[in-house]
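The data below hold one chain only, encoded as structure tokens and taken in the form predicted alone.
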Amino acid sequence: MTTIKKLKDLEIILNKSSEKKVLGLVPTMGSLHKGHISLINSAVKLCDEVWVSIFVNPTQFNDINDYKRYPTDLRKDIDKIKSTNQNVNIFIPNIDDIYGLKIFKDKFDFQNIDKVLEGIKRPGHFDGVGTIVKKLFEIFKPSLVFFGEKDFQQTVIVQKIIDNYFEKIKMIVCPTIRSKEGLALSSRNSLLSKHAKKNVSVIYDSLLFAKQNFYKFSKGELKKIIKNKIEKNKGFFLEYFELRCSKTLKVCSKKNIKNCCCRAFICVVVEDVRLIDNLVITNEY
């Protein structure tokens, strides 16, 4: 294991990289958990050599108060990698390696697919996700990066940068993994209190029950539903809940879902905390 946190020292490295080699790379915030291992597994199967990154970017958070409370503990990170495989090594750049004297972000024409779902609650946020996802492309060269389906809005974002910047790299992108309530393993998760905890299995029985009834009611019907199963917890707001295609991010129907993977997304609100979730409803096309 190789643990680098200045950028000049991690080029030296990858210049002495065989070219043959293929090289993973596994980009993350941080507050690593269960999900993130599950891509670091992933990546040591495919790869013969694999990096994860641990940088919490500030310019995909569009609220200041959000970017000062996520949850980072470096320590524990370092030793949950070290414990998976002792091969991976890690790269834990600070702020100026990455951006140098001026933080910014890259403007890019995702053809709307950034303005739907997190996009509308998050102005900007795919545009600081791009930026640092391309320069962190542009530092590795990568063969296979991992990205988990919990945020499926972001591996389309990402697969948009491959399409348009870095047509050598392939993206492979994970299950979600869940707690045994059934909520996604996300960073943020830890941000909750014992009573939130016991409630979150509504989000994921709501996308169920949404896969399981999506012929039986209307789209409004099955939102209504959702949002009653879900509002009736204190505290818990349903913010979306909608179907869209996997592909392309557009409103699907029954009138058109034989032409797309209908798949539902969901946002509750709980404790401040958004929690996001998705699920595919049927891969009829």
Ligand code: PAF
Second form
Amino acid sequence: MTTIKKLKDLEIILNKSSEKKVLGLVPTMGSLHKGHISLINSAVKLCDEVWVSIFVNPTQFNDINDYKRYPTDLRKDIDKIKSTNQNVNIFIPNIDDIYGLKIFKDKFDFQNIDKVLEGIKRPGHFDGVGTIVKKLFEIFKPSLVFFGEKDFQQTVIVQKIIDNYFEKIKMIVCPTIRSKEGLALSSRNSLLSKHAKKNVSVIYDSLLFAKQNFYKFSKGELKKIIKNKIEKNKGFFLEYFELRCSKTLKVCSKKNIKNCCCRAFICVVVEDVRLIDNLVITNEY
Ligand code: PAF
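Got the form predicted alone; could you also share the form predicted in complex with pantoate (PAF)?
Entire complex below, previous chain first.
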């Protein structure tokens, strides 16, 4: 296991790696949980050499407070990776190595996929994600990259980056890992109060309700029922509940359901923490 902090040192090591090796990259912002560990375990299974990057990327935060309070614990992260697998390598760059003197994000044309769902309340977020992902892919030249289904919109964005710039890279999307209450694991969950944690199961329950009752209610009725379920809990606010096609992220309606793989997307703000989740509703492609 190697832990590298300087880009120059990393480049020396990567230059020595054999071209034939299957190199896997797991990009993270640290504060690792079981969701990340499952990405790392998948990478270990499929790759000869695995790198985990830990970098809290400033350009993907549209809210400076969200950036400042983003949980970090490098020591714990390194221990967790070590105890998962001794052969996994870690890259922990500093801001200068990634951005040079000017912290700047690229502008991408994601064909409006960045303008819906998360893109509405977080303008520019996906340009920031695209910028860091593109930089990491350029540095590592991985064969396989690993991302979590929890951030489903992000996986669609990353696939666009791959299609446009890195045709040899294959993305593996790993299933969402949940707490026993059904809450999708996320680094931000650690910011929730005890009261909130007691009630967060309502988010996944709402997605399951949507799946079970998709043909029974209209879209509007489903949304209304789910909003009521969620907002019964003090401090919970439904930011969005939407049914969209997994491939295009275009809105699904019952009329075009035969032509799309419909997925429910939800965002609930709990005590100022945005919690997102999603679930496949129909799989008819
Ligand atoms: O999903 C995340 O943790 C981040 O958005 C990523 C992909 C590591 C880019 O900073």
